Partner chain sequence: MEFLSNLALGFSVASSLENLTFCLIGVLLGTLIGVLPGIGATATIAMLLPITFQLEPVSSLIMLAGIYYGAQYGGSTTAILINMPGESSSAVTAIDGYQMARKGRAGIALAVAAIGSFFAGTVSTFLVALFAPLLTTVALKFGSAEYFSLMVLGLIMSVALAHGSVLKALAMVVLGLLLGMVGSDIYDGTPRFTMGITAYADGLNFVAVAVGVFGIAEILRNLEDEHDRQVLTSHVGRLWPTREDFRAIVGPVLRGTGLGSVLGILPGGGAILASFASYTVEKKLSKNPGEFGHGAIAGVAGPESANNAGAQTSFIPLLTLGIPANPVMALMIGAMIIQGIVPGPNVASEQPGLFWGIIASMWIGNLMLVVLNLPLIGLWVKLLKVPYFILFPIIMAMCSIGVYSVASNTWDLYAVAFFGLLGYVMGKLRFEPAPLLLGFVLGPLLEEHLRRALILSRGDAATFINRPISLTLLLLAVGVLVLVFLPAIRKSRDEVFTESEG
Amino acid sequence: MTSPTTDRSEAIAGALLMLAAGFFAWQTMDLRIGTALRMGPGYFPAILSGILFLLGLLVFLKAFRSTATSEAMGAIAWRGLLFILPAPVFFGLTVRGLGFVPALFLTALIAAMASMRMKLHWALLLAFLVTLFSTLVFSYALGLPFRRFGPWLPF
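Could you give me the structure of that single chain in the form predicted together with its partner chain?
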């Protein structure tokens, strides 16, 4: 492996950086740029997006003459992505409506399902214990202003 090869992950990395730079540059378009000595809100972001784009381009170009052996990207944690990421989102969506106790119970339950080793009854027990502990500590002992049961519930 002495001849240059294409490192696919590096190429993707470079492309994503340029994409991010493009996004920030696009968002900067509406902002007033100003001058170097009287900077507007857009000045700094505009320069930074430019630099980020250049760095992305360099990474992208270097990917095609890579001398290092390309490292496999490995498996992707689809199940993890599917259950871990929605957990905090679910908590955010329901903590005010359902209230702290049910929202946290369901959040822990959702997160627990991310592992294939987890059995449903163990997940339920774990979620129950986490909720019990957190409610005692945060709601009762520390008196945080969370509503334990929210207006979406009939009681």
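Alongside the form predicted together with its partner chain that was just displayed, please also present the structure of the form predicted on its own.
Chain alone follows, minus partners and molecules.
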């Protein structure tokens, strides 16, 4: 039988999550929280901070219950980082100029290319379906007031 060991990386990750939760909870101290039926501006951030703290606590406690030796971390997925991280930035920078539909399509296409196994035709289909679904939900069903096609486009 193996003795329990401490996984330092999990302990540090759990502690950082709990610190982040504490910081965000502290930021909501001046906001009115309200109740579940009459939510104030601080209600949602306070609930998310509590959930983040509990998640951090679970990760932290798991670090001390680990009986298996920790495995070495694999190689960094540079392709994923180079495609996933810039995708929301691209959307934020282009949504007003291109409009919701083309900006979302290109963003989904950029993010889909993060996988080395993703073929171009599947990435195009995925981007089309995400754009179609999002346009139907946000523009038509919810009626959010945004431009589907922006001033940078000739039509």
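Residue numbers count along the first chain shown, from 1. What you see is a predicted model, and the numbers here were worked out from it, not measured in a lab. Here, rigid core means the biggest group of C-alpha atoms that superpose within 1.5 Å across both forms.
C-alpha of Phe23: shift of 2 angstroms or more between the two forms, rigid core aligned?
Shift at Phe23: 2 Å or more after core fit.
Does Leu52 move its CA by 2 angstroms or more between the two forms when the core is aligned?
Yes, its C-alpha moves 2 Å or more.
Tell me whether Leu132 is among the residues that move between the two forms (Cα shift of 2 angstroms or more, core superposed).
The answer is no; the displacement is under 2 Å.
On a rigid core superposition, how far has the CA of Ile12 moved between the two forms, in Å, if you could check?
It moves 13.2 Å at the C-alpha.
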